[in-house]
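The form predicted on its own is given below as one chain in structure tokens.
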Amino acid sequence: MDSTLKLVLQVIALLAIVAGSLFSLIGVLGLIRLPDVYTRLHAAGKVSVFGAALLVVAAVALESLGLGKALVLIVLLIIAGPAVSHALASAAYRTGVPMQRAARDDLAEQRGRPLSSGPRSADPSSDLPV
């Protein structure tokens, strides 16, 4: 391999390294100071997935041999991080958790219900819409 080329790909993966490490820790730290857990599911939800993608990157550009794999991991991460963060999000409110300092609810406003009171019942079935 070229020496030129060889220089090229370890600063991509030192600059993959330090931008997948910064998302990381910006998702840790959203993780550690954001006051619920809808706004904690966002944090880990886009910021660590894209951590986690650029770190993948770097892992490519350092050891060329897995590329096809590394690219079908980092496609199953941009698409599964975002729908588990929903999927999460979606059983927090259907339990009931609260929301800290919510503006609006989109969802207790189409159901009739006051600004952040979560499901009437305990039965997941009956929360949902008709």
Contents of the next structure:
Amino acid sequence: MDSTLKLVLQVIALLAIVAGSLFSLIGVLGLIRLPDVYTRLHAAGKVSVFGAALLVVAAVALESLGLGKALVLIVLLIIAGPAVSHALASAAYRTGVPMQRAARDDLAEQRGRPLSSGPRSADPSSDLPV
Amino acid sequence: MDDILNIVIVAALIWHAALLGVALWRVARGESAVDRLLGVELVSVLILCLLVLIALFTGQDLYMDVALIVAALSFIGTLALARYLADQRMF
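Next up, the form predicted in complex with the partner chain, please; the one we just looked at was the form predicted on its own.
Then the entire complex follows, led off by the chain already shown.
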């Protein structure tokens, strides 16, 4: 019984390591191949939320390395990844990084700016919280 | 089974180290400041992956602590730098 449980945990760890490595590959591939910062953010977010979190799951399943610390690490990764992506996208938009092949820009219409405009306007009312 | 796992862990270590090199190259020839900052964030996440894999390989709890610290510090650092880029001030 005990050896069966160990085998199941080892298979789970194996699958988690392979899946995490594949997610890391997808993220880095997207970082190289995608055309602009906004699409690259979409790819790089996968690495922290899926790639690293699956590796931590493997660490817990295989060696039960600090279950509490691993849980804190997974929660931190899942909260921090999207927050960082949001902050970087906001910074990119406000510093005027252009979009490639943008179909629409709702924020520009709302703020009366042309599509993919230049540097941030000096109008203080246009400030968005980061 | 243990042999297979060890081989997979070492392969994943080499794999993530190679991806780390690619991400560093991306930081070196980024197009804008935000692009480079995104690369730095990805580098820190890949370092975290490497630390977790080293913890798996050696079976030592210590490396998970280091991974936790790296995650917390890179999160705060990237948020502060993104705000600095957008606002030209941090607070």
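Numbering follows the first chain given and starts at 1. Superpose the two forms; the largest set of C-alphas matching within 1.5 Å is the rigid core. Quick caveat: nothing in here was measured; it's all calculated off a predicted structure.
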{"query": "Exceeds or equals 2 Å, Cα of Lys46 between these two forms, core fit", "finding": "yes"}
